[in-house]
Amino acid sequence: MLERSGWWRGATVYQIYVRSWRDSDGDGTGDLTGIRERLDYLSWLGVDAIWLSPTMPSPNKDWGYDVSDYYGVHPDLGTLEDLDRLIAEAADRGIAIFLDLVPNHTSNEHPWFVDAAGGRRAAHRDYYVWAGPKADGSPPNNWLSATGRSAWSYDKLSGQYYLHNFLRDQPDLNWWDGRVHDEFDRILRYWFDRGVSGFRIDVANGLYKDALLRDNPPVEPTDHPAIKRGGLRPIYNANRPEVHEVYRHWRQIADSYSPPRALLGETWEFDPDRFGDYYGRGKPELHMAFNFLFVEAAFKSLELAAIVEGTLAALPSGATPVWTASNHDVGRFPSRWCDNDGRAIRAALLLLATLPGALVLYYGDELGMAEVDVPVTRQLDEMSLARPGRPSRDRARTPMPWTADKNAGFTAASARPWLPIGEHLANNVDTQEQDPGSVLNFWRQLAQLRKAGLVGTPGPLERVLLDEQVWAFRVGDVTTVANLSPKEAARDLGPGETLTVMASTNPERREKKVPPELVLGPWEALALGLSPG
């Protein structure tokens, strides 16, 4: 546990997908254990908070997203005393640990769904959302699963259709019942007493679903292309204005902890203004809120720039921004914004590395680790074979490469590991640890300056200069430029000192000060700082 108030501000945190780290004991799947013989890596990486994917005992439909015992571990992730083990052991380097809370829905096996199914006056029939059908027998309105079918299944038992938003063995929770807010204020309490030091909350514009079961209607020209993926707007099923009250509660019980624990929402709304209403408008919400713009944002500089600035205009004042360009839902943004150009990964890096506020890394992001296409025998996630001609979510949660060896020192070499591990052996830890020009040891050089509170610090964020090929910016005495293009670059900066080379995506470069007027070669980036004196 990091021993201050507002220790988010700012933070690096680190997603692992536990299944795909480390395995420590060679059944091909990585476990708690392996993360916990890692944390010196992590240490050194400059990490400040860990954020586990799903580590609570599950069906695996969706691989831990389908909970069915909210206060375990799974057992192929290992013990309860294990991740107790894992948590203190984080702390005593001063990382903090977050847990993945899935509070929209559970798994069909979780205990409150059996019980819910066994008929319209079982005790636990209100946590979950079910209707009639029409008249027609059909579902009761037009809302759409994340499969792009019916968000409704058939219960022939009851009579009454279920809601689910995702797969149908994972039915929506009834947050219009107030025995569910209890059971999760019980949840939160007793991960923060183990020492937790936040969630990341998953489908957090979801929860509330509209009490009169309205069809959500048709997407519009307008619309951002996330939504138009889903063919009807997803007003009536997500991003309730009753939400919001759940997150002014879990904000009093989070900040009654010393220090104060940390929401972290995966928050899917494409308004900046409605987006920076889960950091709340008077009263407190969600501490830090993932930016879906930004991470579905094409990597060029006007787009970026424009979601950054309106981002940060949007937001309440002394609000946490958090940037991320990589996850497990997403894919890599090595492969989906930089074409695996390292040039451009270093660039992309820099740019996170540099933008006020807070940044989730994705494990890997700090090799430059690209997607796997795993063969569809070997694909074993249910929600992307449910969606023929979308790319499989198997691609970015494939195992870390530690070294060159058989199984990249993710898994023992006899064994099988859950996923394929690709054909990116050379970019694994080891080699890149004892380069000095590799994209792990540029990362290693801007994590110095985060930690050293150079770069990354919350403030107001002013632009220098934007084109279709460079974006800078300033942020206290850091000055950004990044030439996004595959095109040298002259630019001028304006009147000015000569600025210091902080860090460069060049290795080439070897000037340590820098006039206003640069060149920048392909896909540059820079961070500048006053020259002394």
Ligand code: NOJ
Contents of the next structure:
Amino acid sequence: MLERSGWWRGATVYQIYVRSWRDSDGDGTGDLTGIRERLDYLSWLGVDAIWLSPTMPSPNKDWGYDVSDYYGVHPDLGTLEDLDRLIAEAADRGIAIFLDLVPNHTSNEHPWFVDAAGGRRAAHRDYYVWAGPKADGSPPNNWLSATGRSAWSYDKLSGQYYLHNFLRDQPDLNWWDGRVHDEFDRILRYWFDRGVSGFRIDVANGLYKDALLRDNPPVEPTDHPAIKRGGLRPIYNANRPEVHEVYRHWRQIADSYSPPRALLGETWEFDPDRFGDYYGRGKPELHMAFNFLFVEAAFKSLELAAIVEGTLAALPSGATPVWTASNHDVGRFPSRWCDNDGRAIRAALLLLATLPGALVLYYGDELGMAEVDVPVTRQLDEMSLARPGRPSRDRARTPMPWTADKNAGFTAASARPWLPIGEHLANNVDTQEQDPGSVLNFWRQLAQLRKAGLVGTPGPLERVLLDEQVWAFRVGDVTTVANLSPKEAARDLGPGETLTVMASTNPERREKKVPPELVLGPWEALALGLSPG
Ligand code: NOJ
Ligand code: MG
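Could you output the structure for the form predicted together with the ligand, given that the previous block was the form predicted on its own?
Once more the chain from above appears, this time first in line as the rest of the complex follows.
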């Protein structure tokens, strides 16, 4: 698949939080070799590409999202040679590798910032965003960081504040300085030259800040809940239009490679049209963009259908939509959406697998892995610790359960896993592989439909039926019907012939063909094909 141009269209991408997936050297932290040794599992899962959560050297204030060297590998995770080997052996299996690229900010220990903090005349001063205090000494404006406090920290030495939209250890880069563009051009080419297939771009909507540093306005009652959580509308400290020029340029770089490399943006944008803009209007930008309207949706038919249809209408033609329901920030869909009910988990996987476009699974989604209630004494995410009362992001970062052994086969039995394992022992890969009725084997069935190109290919979606229990849609020849409720639902899919059952979440449903009048069990979802003849 790597040879094919357009290889990302309809791809199944698997996000690996490297520290938590598999530890090969018994230090309690997952690593690159641990992944390489399980590439066969990923092939078996039907994965086309892996997105590795941050791999670059970092003081780990935000677990790699505070980069101190864009050209290296974090020693906890392995070496550059380990990464090269992983890329090569993945390519042998037709699996592409996405690295996580953090262009919005660096670590405060990055040599650029160490130099910049040396004084107003430092060579790298303008790589970052500095501004003087207001007359009363307070920060330059009202911008808030992800911790809910001021996004500015005071630097006594120079008498100026620097900007950080996240932790104070993550100073924001200043994209108004052309040298920052040149640095990232080099970084992109360096990794593409090494065989990396693409980047997941962190805070892709954030790079540029308002040149006048204007105050953000208050949120409005009609704003999306995710915006309201931030307290202010982030229209000046992020989401500036100038960012699109960066992606038009990066797209040219990505396209100059053979096979072309792909860009997948973390685009926190809740307006469908502005979200679509990240794919490029007229001139191409990102190949794929994370859809946070979908990620943040409730698992309800009317809401999901509205978001999916609204998204598809807003994307430029030919765009590859991306569907995802779990990640290391928002949590795991089996807990968030499905209350860990296996029936609902299967229905969610079937929906995700049959929507047209790329799918990003988070490690453990294929097992229906639940979030773990990490005791506060073992929590490691500073961003969450800074906001008590909100669930810790650590709940979705705990180790992958491979076996029923102590430490779940994630690391040596004698090691201390970096985050606790939780109560996953019954739900591990080993046990589920052997159980034909497991979530894992159900996912495999869906993956095979995707691999065969029967579902998941980008294309128009036609609504067949929608009410507050059931959503049915057709893409190409395949109809998806999902009862997103705990109550039985009898529905008629309309005039037509018998349909072939390609996949069903209900192990009791043994018929190979069904009439268009269906009785759906609680949380039952089906993928149905047209019956020949
Ligand atoms: C988004 C990442 O997914 C999150 O984990 C991180 O804290 C912020 N960006 C800042 O880099
Ligand atoms: Mg290790």
